[in-house]
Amino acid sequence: MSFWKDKKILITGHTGFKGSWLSLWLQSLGARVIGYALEPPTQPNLFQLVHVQDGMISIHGDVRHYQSLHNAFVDHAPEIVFHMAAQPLVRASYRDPLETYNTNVMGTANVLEAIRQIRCVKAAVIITTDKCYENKEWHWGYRENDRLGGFDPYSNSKACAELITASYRHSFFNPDRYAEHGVAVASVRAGNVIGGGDWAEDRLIPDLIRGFILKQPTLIRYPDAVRPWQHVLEPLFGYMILAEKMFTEGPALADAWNFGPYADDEKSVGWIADKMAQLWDNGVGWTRDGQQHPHEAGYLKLDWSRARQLLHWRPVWRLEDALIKIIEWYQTYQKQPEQLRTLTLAQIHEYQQKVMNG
């Protein structure tokens, strides 16, 4: 973990759920973190609850606005970039597809163009999603070279972001010409990321927590849908390994990567809801939402064997461990919100120790 001390890291979307966890983790390792994002997308939100902004430079900006983004690169000259800024919700993409495409497609192009123009970045990790694949609802995991697609505007916009990343890598950051440009760019696809501090609409864990707190059953649209659930720290650690290796070893690993859970942690939505209710100490359960809803995938799995073999990455917390950590976080929010920063850092430290202990 000593690699990160004093590294200048730019994170787009640092006010979001994943961005807040990553910002806090890198701060704890001594990195010089610069964030570029809109205001936190929900109230409440992890960014403000754990005071993420206290240990970093936080810039209010929109990745759709190239000049503002360009100026942030000029002013702070980051060495490593994690591009997380996105419109991240499937149902929101049905309501406003243009905003989704503008943010997820042109936002990604703007980040890559800023990297090309400023010439200070050595390693960039572009975060997309497991939903970027053309989902055939089959029962084995998608590999990085499987066909991209995406049924809904969100998923498709992330497939477009993958294509843009690949195009910039081939055209401007080609590994064969690394001596000329000095930039390694990778894209990463994680499973259904869960953890404390997520308050987004139309996501299972936040919906369940709201139901537990209000003592109301949660409406669930697709309880039989199976997803690759993983605690937020799992893929973040994979992104960090990848960025470090590209920074220190060059472009050999500059490609697309999957980070997913063990196969037996791929559970149905209903299973997660039942387990969460049990862990909340008999929290109010759930009921099936019988209304008509836009299409969502029923079955999705990731093959992460490449990350295991080449990055020596693997999940550290099993799904039930992750759910226990999540319940601990939200119950602390309910009873002792002033302790949330301490708890969040403690969970990061515990995860880190388990990594180091094998």
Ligand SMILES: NC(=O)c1ccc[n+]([C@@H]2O[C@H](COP(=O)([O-])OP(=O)(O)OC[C@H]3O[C@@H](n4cnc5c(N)ncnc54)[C@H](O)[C@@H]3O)[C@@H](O)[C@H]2O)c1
Given for the second form:
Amino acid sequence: MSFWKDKKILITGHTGFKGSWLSLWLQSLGARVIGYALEPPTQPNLFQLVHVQDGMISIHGDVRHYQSLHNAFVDHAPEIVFHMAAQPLVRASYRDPLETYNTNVMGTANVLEAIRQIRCVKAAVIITTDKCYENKEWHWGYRENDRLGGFDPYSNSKACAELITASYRHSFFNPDRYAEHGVAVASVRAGNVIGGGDWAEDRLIPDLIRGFILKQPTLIRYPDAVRPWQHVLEPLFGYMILAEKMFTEGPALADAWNFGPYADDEKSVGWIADKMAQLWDNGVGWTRDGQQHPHEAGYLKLDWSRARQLLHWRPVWRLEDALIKIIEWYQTYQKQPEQLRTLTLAQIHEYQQKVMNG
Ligand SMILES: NC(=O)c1ccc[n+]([C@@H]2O[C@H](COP(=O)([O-])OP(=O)(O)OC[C@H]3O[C@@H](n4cnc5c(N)ncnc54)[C@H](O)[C@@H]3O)[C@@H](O)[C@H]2O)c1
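Having gone through the form predicted alone, I am curious about the other one (the form predicted together with the named molecule); can you provide its structure?
After this comes the whole thing, all chains and molecules, with the earlier chain placed first.
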């Protein structure tokens, strides 16, 4: 963890759910964190509740605006970049596909172009998603070299972001010419990320928490859908290992990576909803939403053997542990919101201790 002390890190999307956790974690390790994003996407939000802004430089900016992004790179000369800013929701992408493509495709191209123009970044991690694969609804996990696709505009925009990243890597950050450019760029595909502090619409955990607080059963669209659930700290730790290795060892690992859970933690939506209701202590249950909804994948699994073998990454918390941490987080939000920063840092610390103790 000492690697991160005093490193200059730029995170796009730092006001979001994953970006807030990553910003706080890197701050706690002594990194100099610069964030570039729009306003937090929800109210309430983790960014404001745990005062993430206090330990970093937070720039209000749009990844669709190249010049403003370019200026942020010039002003702060980051050494490492995590690109997370996105329109990350499937159903929102059906409502507004153009905005999704503009943000997720051109936003990614703008970040890569800024890295190309400003010669200070040594390692960049571009965050896409498990949904970037052509989903065949089969029971095997997708591997990094499986075909990209994406049915809905969100998933497809992330497949496009993968292709752009690969093109920039081949054309401008080619590992064979690393001595000339000095940049290593990877893309990462994590599963369905869960954790305290998410209030996004149409995501299972925030929907369930809203139901528990209001004491109303949650309407669930696809209770039988299976997803690779993982606590938010799991993929973030994978991204950090990857960035560190590319920074210190060069471009050998500059490629696409999956980060998923153990196979027996790939559970159905209904299973998670039942478990959460049980852990909440008399949490109101859920009912099947009988309405017609746009297509969403039924079955999605990730094969992360490569990350295990080459990065020595593996999940640290099992799904049930992750659900307990989540309940602890939202119950603190309900009863003692002023304690949330301490709790969030304590969860990060606990995760880190478990990593270090093997
Ligand atoms: N949460 C998950 O389950 C999950 C799973 C796989 C991949 N991802 C990916 O991880 C990343 C972070 O997801 P999240 O769950 O934290 O999302 P989020 O909605 O909580 O955060 C999105 C962030 O992007 C910023 N943003 C959106 N449009 C922007 C724009 N035009 N310019 C600048 N900033 C903009 C928002 O302000 C926010 O900071 C996304 O790339 C998402 O696709 C998330």
